[in-house]
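Only one chain is shown below, in structure tokens, and it's the form predicted on its own.
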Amino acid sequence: MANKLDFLKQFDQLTALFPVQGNARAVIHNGLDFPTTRDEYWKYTRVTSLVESRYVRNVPNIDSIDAFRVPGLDAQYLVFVNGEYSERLSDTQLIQGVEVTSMRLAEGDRKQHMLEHLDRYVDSKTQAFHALNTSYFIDGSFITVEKNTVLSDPICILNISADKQQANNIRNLIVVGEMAKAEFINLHEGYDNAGSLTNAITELKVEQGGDASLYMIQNDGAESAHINTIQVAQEKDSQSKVVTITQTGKLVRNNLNFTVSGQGCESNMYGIYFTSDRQHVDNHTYVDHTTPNCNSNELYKGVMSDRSTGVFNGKIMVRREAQQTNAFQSNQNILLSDKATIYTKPELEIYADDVKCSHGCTIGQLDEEAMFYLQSRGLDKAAAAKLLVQAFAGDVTAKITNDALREKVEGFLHQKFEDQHA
């Protein structure tokens, strides 16, 4: 790509922290190039107009994090602005059985266990995203939860992106340790930021027998893009979910890879983009079955209107050894218009002989016989539409088990319906 070195140098004056940043540094600038529509897996997807932009480094004066708060909500935040810790507006009461370190910050026998899990996960070398957030990242949460240790409240990751034309490298790494139980809402608030990048990294550990949930809420903005990549590795006898809520963004990039690498491990996966404008959302899935005796479940649902696009392109891998795999997987989509596109692909790669696996996906518009039904009751056309759209998505949000977030999420999806019909 011509203009990649161009546009590394934009980040090249932020000093590497950690060794891992001079690895990915070396091998972003000596010939792992950006994908582009004629990579198989980001064919839908062009992000040339992203690597061609000139980003400035804004230092925003954010008073308040009450405007990103979700109404309700009993959870530790812990904020970052454009990348930075803030001290000052997150919450640093200590809970009993976990660590929350800014990366940053982190010391002595802390930075080494972060050392031994960071970039442990993802794929710095062949993926160039993964390799800008390794390089550049200035700082990123560090959560640990010790064995034994059952969380009564969630913890959450704000992130704000602010002013225009600011790129963010986010990094997050989570580790749940044996027999622990913990829920992590990360939410993604844009400030006045249009033209700005986030591209986004979570590594998940799951250690044996721990059961960890994390919700992704997307809202960065209108007119931002956002490249997020969540990697979760599971151990003996655990069990993972992450939900991924788009609510905004110009164009939004998801990649959401389990590696499931113990027996008896269940792992789940749940997603709802309700599109709109010339709004394109891509979202992508692998799970790699690596042992016997293991269950995925997963289930992505659009809404798009108006010029919007969506993808969804799901992958599960069973291989050889992992007999006795439960894997099932459905993508479902309502288009609101005739000019609104999906292009869905789920895909079973199985190498092992005893398992049970399906996939599959629907297209299609609202129901015209519920329509006629609903409105034979005495709803509008617009409210029987809104109806069904909640009900559509419910399967969904039936899995954000915290009260408040779904408010929050139920509450993004009427909002939005309204919007359109406006």
Given for the second form:
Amino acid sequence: MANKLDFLKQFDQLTALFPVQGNARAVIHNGLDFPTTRDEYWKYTRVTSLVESRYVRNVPNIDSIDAFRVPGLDAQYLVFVNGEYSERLSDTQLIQGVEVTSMRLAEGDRKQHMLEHLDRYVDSKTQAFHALNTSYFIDGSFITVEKNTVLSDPICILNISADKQQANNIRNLIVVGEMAKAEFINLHEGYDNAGSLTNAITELKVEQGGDASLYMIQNDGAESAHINTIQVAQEKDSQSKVVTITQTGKLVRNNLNFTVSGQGCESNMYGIYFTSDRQHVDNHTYVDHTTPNCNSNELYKGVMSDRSTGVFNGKIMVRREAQQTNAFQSNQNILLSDKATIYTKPELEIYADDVKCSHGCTIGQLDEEAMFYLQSRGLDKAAAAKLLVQAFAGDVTAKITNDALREKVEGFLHQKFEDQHA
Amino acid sequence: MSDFLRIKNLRASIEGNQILKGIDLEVNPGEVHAIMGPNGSGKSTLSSVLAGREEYEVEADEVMFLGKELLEMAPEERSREGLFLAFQYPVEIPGVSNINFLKAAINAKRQHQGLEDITAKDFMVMVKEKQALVELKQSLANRSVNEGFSGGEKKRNEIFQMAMLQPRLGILDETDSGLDIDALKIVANGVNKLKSKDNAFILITHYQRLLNYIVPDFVHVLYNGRIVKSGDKSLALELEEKGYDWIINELEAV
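Switch over from the form predicted on its own to the form predicted in complex with its partner chain, please.
Next comes the full complex, this chain leading.
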């Protein structure tokens, strides 16, 4: 316990900007502890070293974000360096029906609007990393898309993790109004950031009939850790899609949760994790079906090489009232090395009696017949494996409807192979 | 002595069962060899071993292909050196585009030869030309490798790939099996057009009917892991008429 208070003490000098931050600080200073491997949902992911580390605060000066931009992407960028908004680096544009604000700079009605939603969807009372984030985030993005507004280009939140031993509590709050439609990209990039921790929360509210897509791209760097929670709250007849692509990160833990408060909703979640060295990537997803006539679709694909580890836990809850639910889940994994590990677990809890639910998980290796076929045409083993892995991931990359972003992700899969066989 | 393909005393076993018990075969440029034989005689093993399938234990006094030790090469090296196996059962590979894969294969070979990658334009011209050769629909070339292809389409795709890769030695492993007569003619016609004085083909087949369309210079009968009889195209006709039993009986009489 002394450890925890000691750990928290290094952040306590940060100013609490909003009442919720004071509440969360009270919670985390008292009964709430960080999870250990004795907790069922953290069984394979050891975070102790993260919450015993000493962190420093530093916001380095960055000249340009050109190195981090998605090539060919038409989007406005909202840029944060170590959690702090940079107006200079951002290139927000005035778009009818859209407001993009730094949380710290929000004032008047805008601030009021934000406080109506902030910390309302995510659970900061029982989850220590959520409470840690809520207690100490120094800024964040607040994005609203007005009723009936349809955005043609995505909005990109770029979080840069720079410098060693930084603890960055990243916060996003996105509200997509009634019948509005929008795409968001949260791009996490990093450099020279060994020992740093990104602890991010995105609250995504989709109002009645709205349609929101969120792409979470994790590329913090090989020597840093990333804990990420996305909480999607959907109203009646709304749609959502979250695609999580984990590129780099020594330890990555993703929590993706959906709650639905009306009928006729669709929730889609897709992910790719391609791990190497001693990377550890853990995806926990949770869909809570509380209302009738809703659909959820889930497809996560993993490729593990070297001595890396993947974890997948997909929980689907179908409550008694949630009749006519269609919930589909699939997790497929390829192990490229005999030292790599995957722990995968579907977790379905169904209390309604008129539902269609399915789940499946597979663990395998590259198809030897296909490998030989490709080799017999002149491709070496590495090139053949690369083609097969790209094909394997193709079902998920196809869900990335933005061409520039999809090319970036395909490029990452390509590069990962090049690096491995360099 | 031929420097093209020279096989001496080739033996192969799998899981302790010896399948090939000493094959001797010499192939020269411009020749077409047919290897026939009853089921289980080792025909497909021979093609697998020559293409470099790894699950066999292989020994030989010598297997030379274009002056190099074939057995010491990985499957992809054999391909780049000019060997092509048309599979009896082409593999379906969902998500891998036929065209992208072929382009990668051609460039792998070109790099091996010290050439630049093929230009997009040259590649497309070549695709169009070779597709016409085997009457392969454009839509098939753009699909995933063999995915959802009919049996005949898969075999035509094999010949299309062979045409694209322009091998020195093409081995066709029971390419005729599962083909109706029209598809058989198309496939055979494709092979005939690819024949030149610089390349050679080994046709592995159970039946004589393919040899009506691709006329072999030599016919070999494989039985129990050995080539037990060789002759010209008339041997195939004799086999068609009398079956394999007379050869087997002849052998056992000796």
